[in-house]
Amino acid sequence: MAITVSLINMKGGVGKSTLSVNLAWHYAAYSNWLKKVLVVDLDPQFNASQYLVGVKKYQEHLSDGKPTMWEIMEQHTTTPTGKVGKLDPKKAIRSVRSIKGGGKIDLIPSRLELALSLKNPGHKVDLLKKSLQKVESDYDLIIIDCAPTESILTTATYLASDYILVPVKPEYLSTIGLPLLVSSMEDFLLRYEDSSLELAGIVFNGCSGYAPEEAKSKSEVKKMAAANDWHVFQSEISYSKSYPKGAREGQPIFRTSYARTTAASNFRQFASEFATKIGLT
């Protein structure tokens, strides 16, 4: 079955969607494993969709009355594509990339009504978890990227996941997003205590060598870290124009035209790293 892994941090800008196409790219593509790889777009604002369809492949998946995680999470209900009623989780599926040797990136798209969501969240926790459920033996790993709010989609990520992963980055204000992660964390522990959830770790992404500022707040997160027994990964992920300008492309920062070798290098550094923590093998 695969493993799955959500990337969520409570404060927003510290890339988690360009954080998830890549390590999707990577373990797909880019490592000698060739994995099956399934991206879940779970932030209304859909930036993990559009950077791994464009922006025009992205509306025709929903001009074409496509499902997408909005309908994943209000069946039985209306939506602008009509009545929901038991959905198959793999019509909302849309096929990426297919690479030679056996690996492949598939997504569920996401779309901004999936706010609308938050509005009635009654009877609607689960349904992550048991639509993945119907297609993991499809794929060695799930990758789930999250809103940057505390809500009903914030459980049913813990729910449906194995692992999560907290990108940071490593500046004022860095640590904001921590405290309110520990707490979600231990109310669906306790809520759900036979639930094998577990932190895998946080990674500072975006690191720009500015040494005086970073310093200080990578020894606060740590302090944090260490606190709560979390573990902070080695590798961190340096600042490149590149990965916005992949977004722009299309492309993983190892595809990105003009892109520093040393920074898909440090990429992949953590990537490994990351599937050495989580059984990835």
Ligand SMILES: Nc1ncnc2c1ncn2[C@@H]1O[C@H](COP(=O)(O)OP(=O)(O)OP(=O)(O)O)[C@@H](O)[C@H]1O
The other form holds:
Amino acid sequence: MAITVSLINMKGGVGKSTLSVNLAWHYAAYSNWLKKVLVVDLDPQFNASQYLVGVKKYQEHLSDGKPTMWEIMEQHTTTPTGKVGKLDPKKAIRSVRSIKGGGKIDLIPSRLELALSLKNPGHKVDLLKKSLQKVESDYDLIIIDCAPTESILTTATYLASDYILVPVKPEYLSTIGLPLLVSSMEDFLLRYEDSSLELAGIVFNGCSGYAPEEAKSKSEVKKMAAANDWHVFQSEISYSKSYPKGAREGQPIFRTSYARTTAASNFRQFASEFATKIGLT
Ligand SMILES: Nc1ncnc2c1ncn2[C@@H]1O[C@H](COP(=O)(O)OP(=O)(O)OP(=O)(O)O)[C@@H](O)[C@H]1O
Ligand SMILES: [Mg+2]
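Having seen the form predicted on its own, could you give me the form predicted together with this ligand?
First the chain shown before, then all remaining chains and molecules of the complex.
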């Protein structure tokens, strides 16, 4: 059975998509990890989809009429033209990369129309979980990249996940946004008492290591974490232009042409710590 992790934070731009893609690449292709990883893009903004397959191939996926997360969420919906039938989730999976030795990255892409699903939530909340249950035996790890808003998709992702990973930028607005996420998780756990959802932890992303504002924000988050019993990862992900460059090149940080050794090794350290935390061996 695959381990399923959602990257979530109601604050935008904290690195959810960047870390989703880089973690997928790391476990599939770095060194001797060679895991089978499925990335699920649950954001109507489809950043992770474009990062993983490139703009052109992403457009081809849509123009070829291949299904996405949207079609998965629209199964069983009654539209003016009739009921949309059951969808085999395998049909929405796109192969991104196969690695010699057995690792692979697959993707369930998203599309803008996924936002429309939110207007008509109906009984869609468990469709993600049910769809992933049908494919999870093909994977070691499923990474769900979430949108920065609370919606039916948030509940859907909580239901489908074993763990939540929360990237936080060490800056004031990111810090004050955290209680939003906490109350959303607490609310979910109250409604779904049987859920075994766990917060894997908070990871600081985009750290430069010296700014006073950064130190202050980190200490505020750590205080909040201690009061609520949340784990904060010791490894922090440094600020590096290699991340946006990697996104442009469709590559993870360890394959970008000018990744500075420290930034790449920071990321490796975090990936190892995170794997231990979620029991990925
Ligand atoms: N460690 C980092 N160093 C430098 N730039 C980074 C780092 N992490 C992310 N970025 C950049 O910050 C921007 C936002 O990152 P990303 O899109 O991954 O955030 P997000 O949380 O997924 O945003 P959204 O909430 O909009 O989905 C991107 O341009 C990305 O390249
Ligand atoms: Mg994103």
